[in-house]
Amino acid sequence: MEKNVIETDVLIIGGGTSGCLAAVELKELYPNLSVTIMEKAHVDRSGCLAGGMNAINAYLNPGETPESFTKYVRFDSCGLVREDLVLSMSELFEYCVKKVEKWGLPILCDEKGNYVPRGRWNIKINGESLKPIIAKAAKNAGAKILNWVTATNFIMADGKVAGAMGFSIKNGNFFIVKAKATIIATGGAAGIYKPNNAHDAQHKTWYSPYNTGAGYAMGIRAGAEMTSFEMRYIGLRVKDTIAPTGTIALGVGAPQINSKGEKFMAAKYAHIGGDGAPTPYRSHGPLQEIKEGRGPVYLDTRHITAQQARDLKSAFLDMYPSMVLYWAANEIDPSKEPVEVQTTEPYVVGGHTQSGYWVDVNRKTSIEGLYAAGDVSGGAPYKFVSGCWAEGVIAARAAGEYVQKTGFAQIPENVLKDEQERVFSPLMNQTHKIDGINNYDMEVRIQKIMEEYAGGAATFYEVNDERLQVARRRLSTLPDQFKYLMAEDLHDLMKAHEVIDRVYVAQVLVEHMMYRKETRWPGYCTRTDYTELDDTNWLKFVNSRRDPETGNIEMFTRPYEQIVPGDRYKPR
């Protein structure tokens, strides 16, 4: 394997939503800086935007402010968010949306030229080509892009992050990218739990199946402080296709009904907003209907007109064409029959919830030289596309300023040598025909543990201390098996490191779920032994830090600070 050594002022790991915006911002503010993006796939169609979008889901429509947005996000997150982070990203929504529109994103406007809203915080777009548009902007700005290079670990020097290492999935070259500052923007983690769709459709998931927790795992191994992993994301999605329900619920005002035709959200959750209840409750409500024998559950679209049904299909073609194909193949007309929905497997994703790196308002992590943006950054849920853009911009501005006063670190040679050996050991095991295990078997093992003992779909996402103790114990045996992983080729090698990363994320996730002894987000993480929301003891953030030397995970809390006045459980 050849060794590629690169020096760059700023390294961005992940060329998705946040990474591309960060690259452009850096080159615009600091044209002389060298900026490199390390991307696991190809930047033109990578990350969560690969398939496109049909709306910008976080935007301040007329009459709204950063404060009103923060109030809503706080309500939607059951009273607990990093308000400083939510405020700072919402202040940049307009800046980012206008910038991407200028690059070529078609945003729907009315006859007066105003953006067309979809609900309180959304605007409609024709966004099938959104990812190629922002990727082109990053390239035109002058960023160097390393496609098909998967990051495996940070380069650590004197307690600082000094770049990252990885390997090419195309030719197996080992990459050493030395950087003065690093922005981690890899996205969240799918594949921790057993997928709802089985067999050949197992990667038909809501979240990008290529986002496997690498960014989290690299930080965990380096000893970075993490927050709120226990706020998992369990989405309500169209059954089987896993298409987003917001397009239907907001697009045509479709309420949830059970198999009896009862509007159960309106009837049972009126005190917290009915069908507009906080997002965790919109998964929890239908779960209870199914659990108590009133399933399946649907979004009732029978009131929409033929034109609305056509518009609905057009919206899905910008983002989820398989939904339209499914309806066509099965002769389903959403104006004549309701759309069945289901909950997804759990994900760890800081863009919808708030699991990720603990950062300051400039998105600086607890490790010097490292910034985090997008789904991998914690504390600020409800980011979606524009919030991830905003965090990329914020991190870029801070990283650009940081590199003005720092140089390249002296990197111990053994750090690079040890990582190269670790990265390629599954290939060496295969070459030397050592008895071992393949990545698929380990992936199935971790997913089975998490599904059965750490709140998977089979247990209605419910956990208790006894089950979590079992999960902790069984997960603890897996790291000793890493040395037996085998890889037949470079794709297999990538899969081997994906499953290693998932184990690190799963271990931290279980510790977080055990530590928070309340049920703050029913549906996302329901504690059957602590069923109530407990503001007296748990209105605070659960954080963790793994000791890189011992592997022990330290758990502790950080205080909540209310910045925006008002009732934390009201949306306005």
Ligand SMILES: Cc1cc2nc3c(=O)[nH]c(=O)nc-3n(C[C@H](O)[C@H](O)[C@H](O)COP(=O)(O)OP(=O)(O)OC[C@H]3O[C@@H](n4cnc5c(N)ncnc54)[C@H](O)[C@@H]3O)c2cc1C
The other form holds:
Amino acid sequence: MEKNVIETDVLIIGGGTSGCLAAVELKELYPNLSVTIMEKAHVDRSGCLAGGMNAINAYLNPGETPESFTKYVRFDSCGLVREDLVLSMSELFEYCVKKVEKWGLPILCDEKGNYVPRGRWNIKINGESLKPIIAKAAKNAGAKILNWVTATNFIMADGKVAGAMGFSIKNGNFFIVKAKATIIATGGAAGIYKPNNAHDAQHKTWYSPYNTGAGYAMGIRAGAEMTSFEMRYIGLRVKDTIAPTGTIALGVGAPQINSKGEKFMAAKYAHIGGDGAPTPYRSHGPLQEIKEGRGPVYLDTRHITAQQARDLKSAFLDMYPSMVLYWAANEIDPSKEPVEVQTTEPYVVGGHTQSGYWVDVNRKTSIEGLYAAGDVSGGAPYKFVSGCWAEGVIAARAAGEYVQKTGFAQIPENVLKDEQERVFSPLMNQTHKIDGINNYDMEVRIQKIMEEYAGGAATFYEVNDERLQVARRRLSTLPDQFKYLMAEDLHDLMKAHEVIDRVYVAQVLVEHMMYRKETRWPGYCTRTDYTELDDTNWLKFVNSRRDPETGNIEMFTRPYEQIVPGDRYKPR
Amino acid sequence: MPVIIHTDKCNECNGSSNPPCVRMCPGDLWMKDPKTGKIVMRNASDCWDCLPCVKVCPQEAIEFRLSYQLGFQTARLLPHIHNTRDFITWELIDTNGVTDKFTIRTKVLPVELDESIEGVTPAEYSI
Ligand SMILES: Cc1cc2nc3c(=O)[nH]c(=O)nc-3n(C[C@H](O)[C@H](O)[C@H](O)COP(=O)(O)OP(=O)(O)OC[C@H]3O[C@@H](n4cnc5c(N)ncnc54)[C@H](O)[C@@H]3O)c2cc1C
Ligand code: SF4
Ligand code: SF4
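The form predicted together with this ligand is what I need now, so please give it after the form predicted on its own.
After this comes the whole thing, all chains and molecules, with the earlier chain placed first.
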């Protein structure tokens, strides 16, 4: 095992959607800065975009403005968002989309050369190769790329972030990357709850199973302030394949129906938009139908033509090919029968909801030297691909400016030594043949606790204080078990750290769910002991900070600020 | 099994020490067996069904299969990248053997057969 020590002006952790755009922006603005990307897989096909994309889901179509977008996102998030963050990202959608188009992404245009909208905020793309396209732009811009290096912790010096440490899953080298500024862009967290499918389809999840909350966990361990973990993401997806439903619902205008053929969203949620209700309600509505015995629930596609069904399949091939094979394998024709849907396992993902780092408008976190962008960053939901790009750009601009007036920090030697020991201990345990735990066993353990006591799918995502107390108590014993984790090889070692990271995320998540004593986002987090939305007491952000010394998680709130005028519960 | 490898088609990318299928899996699931030099799957149940490994293989040696619990065995989905790299044709065969084809615009970038790894020379990194 060797040590690789690298010095770079800016370190970007996670070479995904936001990480790649951040790298390009930095090199364009400051060609002389050294920029390094640390990526656990290979930037060409890593993260959420590995399979491809078929739409850009956050875009200002003609007639829309950052204000109208922010209004919509506020409505969609049940009246509570960081409006400053949503405004600032939407101002950059055009800039980012034009850039990526220039790099070669095919975007569908009509005869007049205008982008083809798919719903109010979306445009259609042929994004099968979107990830290699943006990765190439980052390489061409001159960023140094460390593929297959899993980040494990920040280097902390004098209360500031001074880079990060990690290890190569290919050769076991310990990486010490010292940086003047660091951008965390590792995406959200999957695998905290029991997955929808089992056995050889256990990773047939919607969110990338390889985004395991590393960035959250690193921040939590370092004492960064986090926000809104309790706004979990539980999406409405196609049954079994867990494929996104936007392609169908927006693509061909398919309403939800129950087993009696009733359009229940239109009937019961008309006051908040029916089938266009805020996203959490579009999961909550069908859940209630199923709970009350009117499942299965479907998206009614029976009105579409054979050509439209083909177009749907083409769209899925660009993003989620397994959907098309599933229909072929099960003799399903979406123009003849409705498409059955279900809700996903809960994820923590700040690009759909708003869980993540508490940041200022420059995406600076509460720790000096550290910026956050994309799904790992909080307060700004409805980011999707383009919002993640925009946040990468914003963080890059701020980090670039910051390094102009900072140098490299003095790093205490024990910080590096301690981490090296922590990182490789599962391998050592294997060597010494201790009576240990393998990563999969611990993964199932945490998923079982979360599923049963912290609002998993089997309990209709419902929680109450008593159940959460059990989850808290059971989770609290896990950190003491890390010392028994074993890893046979470097791949296993990566997986051991993934499960460790998930435990930190799960602990913070449980505290957040317990703290917000209202139900703001039914479906995402329904509290059976506080069933109503309560603007009088809870129109504010629930934040947390784990004390790195004691390990105690402190909970507190931050005020909400309305910037865009108007009714917070209206989409326009 | 979400993905399978047709070993008769795989030529190990002419002795590549770090071939495209191994490099492009976001979950690090394919590996080159240090003893035999063959490409092997570490753990099929960790597969996300995202298909980079399938699309990147120059020999079309890796095939995506639906996990049996989700659907029947005989259906197949085979992506073919055009030589011009700006189109991909997906060949879809349903359980009755009926074939359908979808040709879709894209922009596939060229992929090297090998790539070095930070920190060591290629000969050293087999584990
Ligand atoms: C299946 C699916 C379909 C989607 N479809 C669309 C769509 O059509 N349109 C749309 O607008 N949005 C879509 N989205 C949403 C969008 O893709 C994501 O919100 C966005 O890509 C997130 O960007 P990110 O940079 O935060 O994360 P990612 O792009 O996932 O990047 C995170 C990166 O960090 C790396 N990483 C993780 N942990 C570590 C670690 N410990 N060390 C080093 N690196 C690490 C990962 O490998 C990855 O490369 C979709 C999402 C999914 C999952
Ligand atoms: S890319 Fe294809 S041919 Fe090359 S090693 Fe992998 S499976 Fe074999
Ligand atoms: S389909 Fe995706 S996750 Fe599965 S082996 Fe291929 S690249 Fe890896």
